[in-house]
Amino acid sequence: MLRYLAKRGITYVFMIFLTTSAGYFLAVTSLKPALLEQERIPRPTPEQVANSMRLKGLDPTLSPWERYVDWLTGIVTRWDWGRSPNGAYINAEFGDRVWISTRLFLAAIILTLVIGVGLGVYSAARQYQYQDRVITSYSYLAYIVPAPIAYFLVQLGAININETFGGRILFVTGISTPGVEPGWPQFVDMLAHYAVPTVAITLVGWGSYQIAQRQYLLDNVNADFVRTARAKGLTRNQAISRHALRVSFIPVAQSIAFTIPAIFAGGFFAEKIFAWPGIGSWSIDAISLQDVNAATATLAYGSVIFALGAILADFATTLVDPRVRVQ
């Protein structure tokens, strides 16, 4: 198993190349920060705004390969990013901000596979009942809202929690609080912090899992396998614990791959309306700033994050599927 996913890890390192090289190209063929250096003020010269991009990397009189060449030059030997046009090294910038971006969806990304496969089963089992019908029902209503306006109500509960209290409960904006003691009083400060917008991408994210681990387990629920279980003398419950859940679990485990980079892609909303400055805002705002460096940059920790992803679906299936076997 470890040959084949290392196997699987040299082409996801290819296809993360060439993408993040695509994109490099694209971005530095249509933004273009010299022209929102010009429009400082006061307004400098052509002259210094030519130099001014020269010193930062983001010579506009070099062509696209050449740029291309002297940044991958950069990273390659010396894993340096480049720079954006206020000046700020990509490297410190994307640091900082891959740490809060990691440390929010994390824990959503959990909380989303654990219960969106749990209620899965749970309403599989119950089948028309009406837990079953109002999981269901939810899961499909958080399936076709869009993710900001989901998470603008989140938002809007937790100030109506506040004010029905009469003091702040929630945070609904920002990462910490300035001024908090180290320690135990920071960690829960944190916590707190944390709360609403874990809250709001694991009430989103969940609902796609529940419905497709329910829809697979039922399709699994009378079949030979199961019934030949059942006829040996398993309960109902044993027989699709034992048998039924690992074969529906497959197709579940598969699509993680896509999952994860879309609860990151939705985050990147969630970053937005919660003004925590993860990767999300800081790729939004880079093609706001023409900030070639920087886009790219975004660009290649999604590619990553795909990749982990998929090697996460090729894990998981090669755990539940006995089928697959690598030679």
Contents of the next structure:
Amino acid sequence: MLRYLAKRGITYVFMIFLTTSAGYFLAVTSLKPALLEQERIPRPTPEQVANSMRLKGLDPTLSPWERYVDWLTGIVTRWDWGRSPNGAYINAEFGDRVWISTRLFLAAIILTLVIGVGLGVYSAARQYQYQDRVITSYSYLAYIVPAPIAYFLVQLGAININETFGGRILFVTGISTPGVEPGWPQFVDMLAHYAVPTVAITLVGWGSYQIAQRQYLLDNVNADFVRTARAKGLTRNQAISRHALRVSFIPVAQSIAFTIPAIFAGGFFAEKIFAWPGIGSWSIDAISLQDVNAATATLAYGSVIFALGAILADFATTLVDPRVRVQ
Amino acid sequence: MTNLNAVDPAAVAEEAHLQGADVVIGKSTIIFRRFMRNRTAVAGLIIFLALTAFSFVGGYFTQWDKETIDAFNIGMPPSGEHFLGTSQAGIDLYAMTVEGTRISILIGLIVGLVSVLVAAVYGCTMAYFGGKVDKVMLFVLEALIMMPALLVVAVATSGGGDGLKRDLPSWLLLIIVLLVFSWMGTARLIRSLSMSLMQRDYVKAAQYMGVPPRRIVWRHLVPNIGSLLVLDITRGVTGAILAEVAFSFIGIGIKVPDVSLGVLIGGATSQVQTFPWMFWVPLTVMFLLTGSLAMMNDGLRDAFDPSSSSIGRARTNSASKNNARTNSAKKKRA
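Form predicted alone done, so how does the form predicted together with the partner chain look?
Let us now look at the entire complex, which starts with that chain.
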């Protein structure tokens, strides 16, 4: 088991290296921070710009390959991901933001999974009854709404709630109120900030899991092994929960690998709309500020998230699938 | 001893009779009939066709276009002169919606069709050759999945660009980038389906007979995964439209002066309280577009599903008479 995961891990490390390198070349050839620098007032001379860029390790006169080698040596020898055109260190910036993103998405991802799979099982057990129809129609509705627009609509709804109650109950933007005293008030404040984005991400997210879980479970409900289990004297519900459920979860577990990066990608939108200064909004800002190193760092983070999702999916599959026995 | 290979004239006659009598229904006819039987799917198709027609001829019903500024009507609600009102800059919203719908449909159709084609070729090639080729191609595929598409879109369409970005309109650039990042999931699915098809006897037989790979893929693999391909086209079209709207919504992707539904919706969010029609009109059009595709998707899935339990109405007139006749013919021979 551990050896198998380690082997997968090594493949993914190699893959992360390749995608990050490709991303670096893409960024370094198309992002030109020096151009932005020249728009400052008073306008610096080209020599001044080149000099300040060189001090930050962003020398525009070097070829992309030379800059790549510099950048890579920095990471390998000192774990230094370089600096932004404004002088900030990527490592420090990244450290702050990665926790904000994780805090925002961890709860939402778990809720999405649990609600999606749970409702999938619930609706499959009541196929074509009104509960199934309502839940499944909702899931199709969630599928045709682009994530940012759904977030925006939830935000509008929260604003309406605030207006109806005539006070600020829910916070539609930001991560915390400055100057709230620690302890209980801070905790309440945190929850008030969490509620809207988490609800929004979960509402958009669980539809696809529900459809997938319902479909796979229905495929298995009439399978031979379930019939055998019933022939041995189990009730229908027992047969489904002990036999069909487990097998039907395998493809869903596999799809987690591809939906975790999707939720992360949705994170760009969530962070942008709810104004959480996490990795997603940072990456968009980095590109508009022509920040090569920050853009590459966020891309590398995206790849790592994908790899973690894929390994997690493998792990989940080995847990539930009796056919997979890894030495 | 009878010759087993001899053609039985009675059987030939019956075949011809069956075909002529419309008892044997062609595959495409079955699919078409099943699709038409699904009311929701047909409604979806009608809405989609109506929107497409609207996006091409809708512009002729108004004197305004997406560039003319009506300085006397700035930020006006819908009226007789401006069917859907005007933007803050005084541009007719109806004209912009027509244009935006066309760009969004165009992006959806091109990306949906081409990405499924690419996925089919890539997935089939992987499954056909297997082994090392499969490993290398799977690696490339997973590496592409790992790249967050949004960042690449943002980099590719961000300002300060060189030749390519200046010369290409932003919608074409977005199509290219979406294409690069939209085929991998389908390709993986096609690979796994084709792999099981490769184990079938008829593919093995074709291989032993020396049929070239390209023809095996085209003759045996593609028709067998055809239903999946059709489904993925509608799904791909929806996905591309959603991606375009999402990207343009937060300001990357399509850039002004090009208009799309995403640009219109995204541009209107800051004034949704003061100019609500500017937000809700393009949003409604987008819902109709993606909703109609989703409705069709369900009907297509049912129509192409070989194990579909969708049952047709029994045909009362000629068909049943023919059936009776063939039955009696069979009895006579027996």
